[in-house]
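Here you get one chain, nothing else, as C-alpha cells; it is the form predicted alone.
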Amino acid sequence: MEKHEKTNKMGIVDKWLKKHSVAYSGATRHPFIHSIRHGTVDLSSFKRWLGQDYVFVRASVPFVASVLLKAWKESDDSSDVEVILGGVAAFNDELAWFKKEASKWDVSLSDVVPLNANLRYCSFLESLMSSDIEYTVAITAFWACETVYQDSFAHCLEDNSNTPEELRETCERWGNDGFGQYCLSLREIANRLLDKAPADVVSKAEVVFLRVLEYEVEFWNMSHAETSGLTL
C-alpha cells in the first residue's frame, strides 16, 4: 500500500505541469512540430532547424557535464549520476546523427551561423553552470529541456499523424518510448530534489522550468520563420 501511494503521489514537477499546461503545451504543440505531424512542414525549415540544432547540441554538452558535476557533488543518491551519464554518452551517437542527417538534406554545418534565439538558449545553458547554481535546478532544466522534445516529436509518431516517411527518423529519434522512459527518470530525480528543497529554490527551479518553455517557443518560432535571413 505505502508503495502504492508514492507512485501515484503528485511531485511538484506534475503540479508545475498542470499550473503551467498553456505554456508547457505552447512549447510541445508548436505550430513547427504541427507542420511535421500533419506533413506539411517546408522543408526549408526542417533543413534550418536541422542546423540550428546542430549548434545547440554541440553548445549543450558542456550544460549536461555541469549538470553531471553537479550530481556527483550534491546529490543524495548516487543512481543519480548514472543516469545523467547516460545523457552525457548519448551526445556522441547524436552529434554524429546530425552529420549524417545533414549530408543528406544537403545542409552545409560548418557554415551554419546560430540565430538570436539560439545564441540567447545557449547563453541561458551557459548561465546554469555557474557553481552558485543549485543541483535542483540545473536538473530541473535538463529535464525540461529533454522532455520537451520527447513530448514534441512523439506527437509527430501517432496513429493518426500524416508525418513524413523522410522525417520519421528524426522524430524517431527523440519521440521513442525510451527516451520517453529517460526523461521520466529525470523527471523523478527533479521530484525529489524538489520535494527536499527549501521554497526559495523550489521557485527558483519553477522560473528556469518556465525559461525553458520560452526559449523552446523561441526556438520553434526560429525554425518556422519564412525566411532564413530572420535573426529571432
Ligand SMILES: Cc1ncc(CN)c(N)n1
The other form holds:
Amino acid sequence: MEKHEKTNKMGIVDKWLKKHSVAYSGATRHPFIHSIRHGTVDLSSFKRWLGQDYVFVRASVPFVASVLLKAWKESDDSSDVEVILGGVAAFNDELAWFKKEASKWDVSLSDVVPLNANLRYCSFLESLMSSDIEYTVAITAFWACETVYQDSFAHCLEDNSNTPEELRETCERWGNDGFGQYCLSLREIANRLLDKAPADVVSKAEVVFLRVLEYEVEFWNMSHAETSGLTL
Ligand SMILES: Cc1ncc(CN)c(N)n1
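Structure of the form predicted in complex with this ligand, please, following the form predicted alone?
All chains and molecules follow, beginning with the one already shown.
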C-alpha cells in the first residue's frame, strides 16, 4: 500500500474517537481545563493538580519503560522503539520542569500525598505492565494517556482562549506542536497494530482506552477536591 493511502485511511482508534466522542470530550474538555482556558482557574486547584501530576508522572515512568520493552520484543517496525524512547527521554525533562514550576508556585513536592484517584490510575498503569498484556493494548493506553493531555492543553492555547500568562508555559508543555506530532506517531503505531490484532485484543484495547478516559476525568476532578475530602 502507498504511504499516502495509509495516512488517508481511518484507523481503529480514529473510529473509537468518533464512537466515544462524548467520553473523549469529557476527558479533554473538563471544567478544570475550561477554567484555565477562560482565565477563571482557582490557583489552589492548579497547585493541587501540579503536585498530583508530579506524583503521577513519576509513577508512569516504569509503565512507559514497559511499553518500550514490549515494543523492543514484539514490534515488527523498529521505528516504534525510537518513538517510545523519545517519550521516555521527555519524562526526564518533564520531571525537572515540575520541580521548577512547583517552586514558582510554592508547592512542596516532597509533601504531596497522592489522592485515591491518582493511586487508582497509577495501579491501573501498573497492571498494564504485566507481560500478559499485549503490546497493542499497552501502546493504546499510552497513546490515550498522552493524547488527553495534548488535546486538553492545546485547547487552552487556541486563539480565542483567555489562558492566564503565568499558565501558558504549562499549557505549552503538552499543547505544543512537537508533542502533538509525537501523539500522532503513537496513534499511527496503535492503528497499525490494532489493524493486525485478533478481535479479542482489539476489544481489550477499546476497554483500556475507555478506562484511560475515565481515569483522566477522575484525575482532573481531584483538582477541585475539598481539603476535607481528600480521598477522591
Ligand atoms: C494524569 C496525566 N495524564 C497524562 C499525562 C501526560 N503524560 C500526565 N502528565 N498526567
